[in-house]
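Below sits a lone chain in structure tokens, taken as the form predicted alone.
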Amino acid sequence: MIVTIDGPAGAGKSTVARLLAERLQFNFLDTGAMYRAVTWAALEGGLDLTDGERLSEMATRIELRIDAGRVSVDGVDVSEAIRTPEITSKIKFIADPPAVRSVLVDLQRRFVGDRNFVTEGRDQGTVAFPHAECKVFLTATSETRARRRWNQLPAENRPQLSAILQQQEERDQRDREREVGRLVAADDARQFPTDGLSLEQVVDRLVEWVGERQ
């Protein structure tokens, strides 16, 4: 069985699918640190980042891995430098380019295989696995997500919230009119609102759903 979960930025995708895995015993497979991984490997390669073309090709050549939360690239542990503030800011000539994502759902596909899988990501439902069992769509208001956001950062360092949920509304947006990965629930997906719920309330109405389509 396949479970994705999918939503826009803050709505809680990569942690509700963790811990959902987790409950349901099921793999987890993270697309975001594929995406993370080859952007380190662009970098790392000084690639030019607004080549797609060679982007796509640098991106079947590698081998990527994630195993047990930890990923590498081409044998080298990169689970904490795909963290850092500089992938973050580049990952969108990543995300981007329709060749590349096109390289990184196939081995999206491949990875999961016939095996039970919880897979987060934007597209998961629409584009990767549009035949998944169970579909999720994870919502809640640009409010609630842009203080989820700004909850997470350090006290010291932290922005006025307002300019968070700027940010996100701009994010929502590119992520709605993107050409390809766009953000929009698939028409067969639960629609989840996670508002005035806590963590493990959200994965506790997951459990139960998954559980009734099994």
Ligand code: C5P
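Moving on from the form predicted alone, please list the structure of the form predicted together with ligand C5P.
Lone chain follows.
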């Protein structure tokens, strides 16, 4: 069985998907980490970020591994390096070109195979796994999402909440407007607003819902 969790930045997808996978004893795939890792590889290799063809060729060539929460590119552990603001600001160059997305969607399908998986991203229920049995579109208001992100940052170098809100809006807009793999709920996805719910409550409700569908 495949459970897809899509939604905007800061909706809590990664944490919810990871905990849900643990509770269901499913595998877990964070596809945002794949886009981040390819962005890292492109910057590391000094590639022209506007050359979609070169970027997709590079994405095919690198050895991208995601194992037990660690991410590596050609044997280099990039788990922390892919979470920097610099990577986040450059991801659009990797996430926009349809040719690069196609390489990563193929890789996602190969990772998952016919095993039980919770996958998380923007296009999991629409493009990567349109036949998934359980599709969730996790949402929260912009304010809630920005505040969650702000709370996760170390107190000593927290930017203004308004700055986080603005970056988040820009990223969501870009994610919603891209040509292929845009951020949109699949027609058969369950819309799941998380405002006012604790992490445990969200996961409990999803475990129950997936259980009913199993």
